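Take a look at this single chain in structure tokens; it is the form predicted on its own.
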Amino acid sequence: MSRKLAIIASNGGLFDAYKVFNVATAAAATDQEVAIFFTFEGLNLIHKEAYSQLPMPEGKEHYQKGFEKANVPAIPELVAMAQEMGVKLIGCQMTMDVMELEKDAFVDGIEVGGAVTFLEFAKDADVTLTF
């Protein structure tokens, strides 16, 4: 893998998981190596309870047809084609602290690190970017 690529995602909406999911595996088929950073309300996104009941934003419930017309696989498998395709998530260790998680209430094979951890990897990215 030559690039990298190091996404953030701080915010735990199903539309924010899309954009997070979408982008990490289209750069990881093209061979990028990539890492998430999940953090704050990003956590949602590998949580075992949350990331299947992601609420649709209140006005956007249009979106859900179009989902599933179009066969976009739900948040779960994406989850899975990222962990698959070599993708490593990153559980943010201070925000599991101050929301009293444990690492066994997230998708299996995750990694749990700080700031540090992610900001290692991020430190060569060849792009960086927030959701």
Given for the second form:
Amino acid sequence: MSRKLAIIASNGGLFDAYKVFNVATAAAATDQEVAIFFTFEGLNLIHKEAYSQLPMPEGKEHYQKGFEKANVPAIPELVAMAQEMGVKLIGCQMTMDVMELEKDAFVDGIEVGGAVTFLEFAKDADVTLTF
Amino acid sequence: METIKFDQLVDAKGLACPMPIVRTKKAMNELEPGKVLEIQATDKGSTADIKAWAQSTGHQYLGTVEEGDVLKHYLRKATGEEKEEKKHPHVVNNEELQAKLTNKEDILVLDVRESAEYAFNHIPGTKSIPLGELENRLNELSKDADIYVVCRTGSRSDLAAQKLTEAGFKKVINVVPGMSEWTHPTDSLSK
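Could you switch over to the form predicted together with the partner chain, since the one displayed so far is the form predicted on its own?
Below, the chain from earlier opens the complete complex, with every other chain and molecule after it.
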């Protein structure tokens, strides 16, 4: 009864990161096979330096306290947890070329591929989400 | 408040979604089938999440107890017991048992599920001895009593009925399927 979830992450803000990783880890915890394709600004979410200081959307700074109060895990923690549970992280080769970034700028264990790599995974996914 | 027995504890207090589920999943991986997990959480959404999680992973959601700000959820790890072959020759169905209870016949209904399952839902007036404790607690039962053994699906009660018969109990009857399809009144730990 294994199911598949495919996510496209194309935005690079803090809220985007939570949407992506909360859904991904919850799905992985529910025995689903999960892959996330990070493209354009979405690459921030797995960039070694960027992902620990993702920007809060403008005008939403007051959320900061709420995050602390609710003890919401930090993004690097969620990424590590996602990886531990077998979530496949795919960086977009084309975006990386455009931005002149190498694979080692990103968290360990990611795959790098093009749209076809993702489509191959997503073609029989039960749910596909775009953030 | 009576305490509910569990085999392993997940402390997810103070953690936000999706952490309670992630912790639950990890603990469940290490638990033996049939054992009970208690998850303590303060995240209000965790009740709905745990229920949905149990449903989609095939584990058994027993119930939730609220203690102040803390929600205590109880899950039982799936065993695949539905597929097991039943061997005890004397069997009644739920309706036959209910008829005997309605007629106030002199019978003992023995519930062999885990005590946490019993706490959240059981037939009024029944005796609880989890299957794992049965051998050590045989002295609580009379060998001449009419004993109707009940569990969730009829599998654990089948094993219990065989054990009782081997131990010299004369009138032991397995109730099939048992609590999973019990539609008559029950006592339950209220939320």
